[in-house]
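Read the single chain below, which is given as structure tokens and is the form predicted alone.
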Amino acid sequence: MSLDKPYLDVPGTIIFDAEQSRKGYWLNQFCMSLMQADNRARFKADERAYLDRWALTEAQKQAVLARDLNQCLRLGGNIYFLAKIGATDGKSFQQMAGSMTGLSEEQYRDMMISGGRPANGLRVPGENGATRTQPAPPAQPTGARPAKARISAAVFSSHVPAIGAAIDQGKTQQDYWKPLFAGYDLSRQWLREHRPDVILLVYNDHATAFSLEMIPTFAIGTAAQFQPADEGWGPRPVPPVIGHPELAAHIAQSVIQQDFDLTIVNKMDVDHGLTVPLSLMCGQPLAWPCPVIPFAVNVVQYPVPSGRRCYQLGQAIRRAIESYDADLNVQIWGTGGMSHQLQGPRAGLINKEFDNAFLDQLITDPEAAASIPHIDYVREAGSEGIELVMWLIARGAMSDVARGATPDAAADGATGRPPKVVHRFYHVPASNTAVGHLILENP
């Protein structure tokens, strides 16, 4: 893909970015298991049948047999967590550094010893007759040009874990639920004309996925499948989520080059967060419409991210999807909110004035409402309210407020023209919470 990867030539070197962790995530969490004692011994007991427990390719098995650690780097594995094989052969750091070299242990040893193996020569293929480790990536074919991906909508809405619990329960018909449902009439009816290849997902984990123990500023799931979470009523009954590994890789790669910190997370659960606005969008369907990348954002604990930077995230990602090389439709997500508070004394409020505010300047004046601080949100929007800071990452992603590395913004895809509101509802209340909804198209 269009990403800056310089160091895919270095001889003798295989670093280990998103994609590599993706690929070898399951062979690095089989070394992972090997810090327990009784998992050691199980392992040497019997290697392959302690191995036939874990979704490894079985290239990633043979190497491990084979105890080819160079093959191991290639297949996705971590040298700190293949170093856990090293460990339970009894081995050094340094003799298994010594055999991925075609030294013998004497002679990596001596090497170290005299100084180490020094860089001249090593640093770029041809060098001494160096050689790249990776390989280079694919050449673009010449005449046409490549496809891109690109952000087609986005959709915003709030997230209510009683909203999953009406439609899971058949209760979407009662008079407390029905107008609610009514204002995603259209919405599903748009989806399914206008059904994207992936969707990019922004929400927030409600202390499902990420205890106290971890909580990531921004997180993006690069796993192949996510499971419904069990919140503490057991998990809803919906569909796994699919992700877009190689897409969600290729953002993460992007986006971190551009100094944006991502966690990548390639196991975990997702909540209601993610999985209510998709049934709200799409109904009970035996499986969601097409992939989907989770995208996670803490409002959880403060410090939390600013409406300006989660707006120039979303800028960022737009970058990110449109280098990507394949021609896939993408919508952008942004959920949570609106304004509600679930606690103290002011539990239960809600303000229709500022709630509609934001709407406007979402869609009229979006670089307004990412100037919004903290301190509005909690006093007009409640303490929960600050969830709709995830609204602005998807409204950063939009082609109108384009920003590129250049002061020409129509150079870096600009379009000037707003976004074509397609759908805006809101209705006062979902439980505890006012809902918000809108769908923007780029033009």
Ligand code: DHB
Contents of the next structure:
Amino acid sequence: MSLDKPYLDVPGTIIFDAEQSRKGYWLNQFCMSLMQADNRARFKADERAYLDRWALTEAQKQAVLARDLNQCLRLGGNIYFLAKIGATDGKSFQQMAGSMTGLSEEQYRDMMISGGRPANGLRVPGENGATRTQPAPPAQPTGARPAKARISAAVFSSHVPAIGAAIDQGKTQQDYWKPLFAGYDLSRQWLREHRPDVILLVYNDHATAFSLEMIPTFAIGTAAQFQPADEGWGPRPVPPVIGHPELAAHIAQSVIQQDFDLTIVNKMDVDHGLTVPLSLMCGQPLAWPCPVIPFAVNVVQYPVPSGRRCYQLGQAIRRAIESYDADLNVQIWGTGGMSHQLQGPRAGLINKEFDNAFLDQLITDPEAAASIPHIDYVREAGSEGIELVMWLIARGAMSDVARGATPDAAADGATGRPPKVVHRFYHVPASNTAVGHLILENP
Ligand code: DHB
Ligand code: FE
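Structure of the form predicted together with the ligand (previous: the form predicted alone):
So here's everything in the complex, that chain up top.
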């Protein structure tokens, strides 16, 4: 993976990154369970039996039983999680830290009193005989350029729970729904013929996975699987979403290194914002056609991200995907919108002129679309029309748009060539919403 990981060779140090987190997921979750007194009592009563209830590897269990914290770190543990084991044993952080150094408790305490361990000689391997702690990253093959992932197309689509219900309940041919689903006939055919290896699906969570306890502005799903959520009507009868943890973790690290703050989500259910566009594009398959990486954007509680920020994030996502060392055809989907307002006396607002101007701009002048301020979405497209900012993430990731500030501007790779409009569709209404849909292919 072409990621900048300069921390891999710091002597005596293991940095807890996505790779370590994946390795140590259940080890760390076991540690978290020790924050409850009754779990601590069960663990202390029979450590082996308690550990056997968790999906730890045998090596991880042995490391916990031996209280070998260095081994726990190597096997994916993180010190703040592992500290719950030490706390259960009545140990302080100083006792835990000291136990990993080869010093006795007294020696370690005295070292700290004398000013702590000097950094001199411990910054890089070889400095005064220091050795690296983590294995060296695999050498990049020289000669032939390694295959890279690429974004082949962007799909844009509204989502509405009632559309999902119409599909699930076999109502797509009813007079009310027929024209809407007819607008997606070509799309389903196109997707069968242009099946990607992975879809990065930008959507918003509707008070489903994220309550008011935590509201991430941008969140990427790095799990292996995501279940369809129960939003109150019962979970939709659709397949689970298979994720792509490796590519998702790569995108997270790359995008965060480009100064965008993402929340990393290892467990969440996905609501209609994600499943309805999949149903519109795929129909009712037994399994979705490829892995899907959920990418959630907060458009529920203000402040929500600006269209410009979303557009720039799309550029960063394109850089991330194009630096992934695998021959993957990736599609990016931007969902939500178009004009709709679900609340208050202005509910039912639809603005065909605004919607169609937005579609025009998104295709030919995405810069202009990116500069639309929030207030215009609210006034013109309704309070829930703000979902349209998510379309700018997908548009910003297309190949005609420069990828933003790069160390090597010449290698930026923006083609400047506009995308091919494969399909454009607009329909009013679906429930309370104007439905817009676009398929754009990179040339
Ligand atoms: C509707 C539209 C939405 O975008 C949504 O999240 C919920 C409901 C609607 O039109 O009913
Ligand atoms: Fe919505």
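Computed from a prediction, not measured in an experiment: that's the story for all the values here. Positions refer to the first chain, counted from 1. So that the term is clear: the rigid core is the largest set of C-alpha atoms that superpose within 1.5 Å between two forms.
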property	result
Core fit, then residue 65 C-alpha moves 2 Å or more between these two forms	yes
Shift of residue 232 between these two forms at or above 2 Å (CA, core fit)	no
